[in-house]
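For reference, the chain that follows is the form predicted on its own, supplied as structure tokens.
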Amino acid sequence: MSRPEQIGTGVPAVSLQVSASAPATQAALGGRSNPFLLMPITLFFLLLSFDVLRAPTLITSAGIGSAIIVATPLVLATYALMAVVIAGRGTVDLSVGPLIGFINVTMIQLHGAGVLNNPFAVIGYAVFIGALYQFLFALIVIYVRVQPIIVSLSGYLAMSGINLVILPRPGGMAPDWMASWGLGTTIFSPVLLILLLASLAWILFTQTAFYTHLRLMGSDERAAYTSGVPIYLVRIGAHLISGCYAGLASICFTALISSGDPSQGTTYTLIAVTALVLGGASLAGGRGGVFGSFLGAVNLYLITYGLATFSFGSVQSFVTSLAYGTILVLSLLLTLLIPFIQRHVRNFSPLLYFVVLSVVALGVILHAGYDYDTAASAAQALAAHPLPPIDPGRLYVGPLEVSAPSAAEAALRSVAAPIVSGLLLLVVLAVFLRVAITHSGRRSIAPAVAVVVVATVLLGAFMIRHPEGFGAAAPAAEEGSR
């Protein structure tokens, strides 16, 4: 036979094989169970245990703020840069951050002249140029069939020059409803907006037909044009999605700033492929992730802030590139045991394991939000009013008495309690529904677990709704004994 065989419909042969192999390579280019989520979310946990130990101000509110401020830029460069990477052909595009400077400068300069004032039309213009500018870099790389490195550096030496040229030095200022944004006291701001409005548009992205489209060509690009795939809309597409990516992290990088910077975006296009190596995405091309990123570029930010802790002098700049180059590394050599562990671990959930770790920062973190200061008031007390020494006669009297809590234990008991009651109750519904699910028909396991789930959602938020429910009888009897 001398064409591939026709079937059915008219769909050719290897059409019906790459479909009959599209779960094998779901599953190995990160489904459900993606074991690449595992170091990421063991760094995440690790990272943040370390940091709220080294400094407790990182979980209050003017500390979470200062997070998302600094972190959401880097956030969405690593964004613009995993879609381009999904794509293929080593496709790494080195340029994205002197996109974002030059975004940045034009921006500032425009406003000052007084063009661009309105903020939708601030919006509008950086999306619009970063689009731009991404879908050039796909004609010249489809078209005229330059090697994608050769581009992305070349765009990179000329964004940096141009940025140069647009703003020798630092200066201006940004408009005056964004001054507000970069303060970073507060959690909820517009910079926090922007970030989940992207993270859910490409979690929406990922279900449709064009994303599997991508995923395939970035796999195996012979494959995907056999299969019928058409790759040059497809890549001209991912392409346009990262430049709009590009574009609000320019928004976010000029709120942080409040003004204009030639030099500090090109420090981005490093950071962000070091955050997209973290996240478990592949530099080859078809794999990589929403969550895997985020939790790539938040780890980079904790090791920033980590570093901070510490006075290094001079050479904290040094520092935290040998922190960032030596994580990586070990990152990278710790994936060699990714075979390993999916031949003894077939179904690792990373949302599982991520609620399982989420219970143990919780507890580092009531640790340090808490015990220190109650150490830290306790020691000032006892220094103020020295204890007189006790009479060894009744030094044993009683081992088993436990000394009333004080008020302070009280009120931090009851917030605590609904929190950590919710926690425990996540962890028990996902293993239900793990086991449930893993080992039974979705058919006829369906009602129980429906049921389970009302269930237990109801008690949860009853517990949460209402924490003194269950011990309230407990003080009434102590105090009828008494």
Contents of the next structure:
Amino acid sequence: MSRPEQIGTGVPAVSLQVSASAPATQAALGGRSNPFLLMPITLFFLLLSFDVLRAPTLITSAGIGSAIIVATPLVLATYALMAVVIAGRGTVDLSVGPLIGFINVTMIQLHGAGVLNNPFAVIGYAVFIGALYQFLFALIVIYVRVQPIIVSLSGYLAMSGINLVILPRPGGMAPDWMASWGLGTTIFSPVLLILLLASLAWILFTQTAFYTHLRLMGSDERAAYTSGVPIYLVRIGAHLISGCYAGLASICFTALISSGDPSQGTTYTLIAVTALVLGGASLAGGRGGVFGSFLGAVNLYLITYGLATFSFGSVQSFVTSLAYGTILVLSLLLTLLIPFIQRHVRNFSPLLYFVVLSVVALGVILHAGYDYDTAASAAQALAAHPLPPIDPGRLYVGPLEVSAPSAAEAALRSVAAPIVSGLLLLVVLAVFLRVAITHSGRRSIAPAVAVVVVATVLLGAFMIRHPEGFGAAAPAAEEGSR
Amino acid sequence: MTPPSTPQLSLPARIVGLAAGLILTAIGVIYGFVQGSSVQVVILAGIATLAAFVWGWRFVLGQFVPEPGTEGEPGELRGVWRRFRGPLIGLALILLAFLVLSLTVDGFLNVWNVLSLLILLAILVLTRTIGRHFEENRSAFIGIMVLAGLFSVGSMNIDGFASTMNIKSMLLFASFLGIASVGQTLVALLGGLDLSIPFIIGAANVGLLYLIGLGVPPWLATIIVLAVGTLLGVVNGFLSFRLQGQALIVTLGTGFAISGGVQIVTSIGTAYGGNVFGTVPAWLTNLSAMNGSTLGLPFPPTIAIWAVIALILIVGMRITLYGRYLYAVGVNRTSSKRVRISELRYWVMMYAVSGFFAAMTGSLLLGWSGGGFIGVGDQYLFLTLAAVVVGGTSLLGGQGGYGFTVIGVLVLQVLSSFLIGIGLDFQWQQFIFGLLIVPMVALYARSPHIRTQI
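Let's compare: the form predicted on its own is above, so bring in the form predicted in complex with the partner chain.
What follows is the entire complex, opening with the chain shown before.
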């Protein structure tokens, strides 16, 4: 008779045992939790809420679509930098911008000469040239044994020179099939596909032993060498990956501007390095991830977008520049607080933090999307007075330029908004489930409970405002906008 | 500058060397007169050849390395091949390139180009053979060799390359770059980087003219600009000291902020974003214009200022306590902390100096151009870095000095002047700069193999 009881109590007993051995497993899991993601996540949601409140058009099909189109080249350039930065030795590839420019101008010129037309040929060409350059880079670093930053400086100067020789001034035509890519009116575009595939590829890559070797080499090259990691091979591999990302970035960049532009080199180098650091990577090597880099690049886009909603007149680009520098320095200074936070919060989970903040941001988005009567008038005002043109001299702002939404886009927006927010909710739910599963083995499940409570409260608040639910909320919002 | 064991040549060997050098110089001088070059060109080229040859002779004979291809024994030949595989392949490649060029380009095969090729080969051979005997100042040696080679090749091939006017203009532009690289050198000695230099240059350039336009006396305006530049440097120093390893990006951020802020201040109420108009005082123009004069002597005072700065820095870092401590912090911060050197103090001080000299470059550039423009410093973003690197200061800290940077600046300037002389555009120059940095650095700054570091 006592056996069923034992079995019945066995479950808590097992869980107690698990929690008793929790410190060990937590220590093991500690490597996975990355406190350096704290800053980009916080900044992301702050900027997102701010931008949505300033200009709700961001959360529309057109808004997100143009955001994807504009931000993707930067995101991919940041990935390209990340792959080599993780490899260590201070490999900050200053030449990534000119490399993107080089692939861009040669592609445009070859297309103009009638050589490159086929999509596969173009993409293959871009990736091949990127990988080839980075392969040479790796060979120089390995066999000539010069500091990588000097090699990249050399590449920067050489390629920004040769780009101007190949294409003296912006011009040329991108292939016809690419023309529709850069419109940015819908969320689902080939550019998004490239971005998703690229991110997925990196995430899959992190599951391999090669990635472990790469991180080991980045943190301590001598330790890697003595423990038998083939460091030359690993370094070449990292550079090849970086080159592929640079090629993809160049394709998205070409789609964005639909032409050739030789002078974007400095711009992309500087903003990609900035994005990388904002994303929590260490320029010294060994630390960096696709999630942080993505957030870093998107944060830069959001900064420019937010500033573009103000009308500063002729000093617009200067204000952008000022805000840009200040936010960069401030967010770097805030990373100094991380050790203090780490002292009190043992097991920081960036995923959970992201979920909690995204629920809050979702509330803000819903508020901006449905509650603002002024939102529509603000959108109309924006449509009537297009955003002030950005001085082309301030080149690093150029690629982040925002298009003014038209009336058709605004209408599309009100149709798509509930779908988007519904999707976001689904994503949040999925993420929450994931968190719940990963936290099931731990002692404390309190954060997950907090998330449930917050989500329920928010959903309840929403339901009270719109008793009809999601489907009926859309026409109401549409009426409000008319 | 001498290696630990200076090879002692026997007297006959020295005489033979001197004679060979003299003969070589004489050949050059005769060719110069035959070609109808100006006397200055011939004399300068002659002196350069003689100096390079005699210097090389003194060191090359002591550690005489068997020249490839002179031995008859097949076994020896194979040994030589094994030892000098790289240089031999390089030699063959250079000769091949020369052959292809002379077959394809009309009139390429003249005596000057052959001489240039010989000088190039001599530099390469000398740096390969002698350079490795220098432990300390190899980069300076190579830099000087390259400088002498470039200068003699330039004055042989280009009319007016060695004229007073051209030398003056080369020195003037070198002074701008040199003053801008002071800060970069000092910061690099500590293991940091300062990318805010071009932005401070631009901001000082615009800000100074703006202040003068407001009616502030020019001398006061200059002092204000220099003080603000120093202050910004101090801020940079404090920020990047807390965030070491990210110094590159911190200074970039402050640079953006400074350039944006100054432009907002100066363009409020005007219609011209980024450009400021006004009159530059005569003394400032005289300071850095080509036709300026220093105490009656016909060269712009900027050159003299640069010379004084260089002298003070080179001597000061060698003999003063500040200089020695600077190196100590750069080499090993832990041990320098043990001997109670404040790292923070040196770090902030060097960034302050960097800000000061960047502001100074901006002010001097205002005198040169006569109009304020925020983008005036843009080319210095990576050029200061290139000058430091080519000169031989390690970006990891602790090695190098301002003297090296002076050589680096001169090499870059002479090279750029040479490339303009043979009719290349800015973009081609940049391309060639880029291609040359890696081989030049590779001549002296190769890091050891990883298996030797364990």
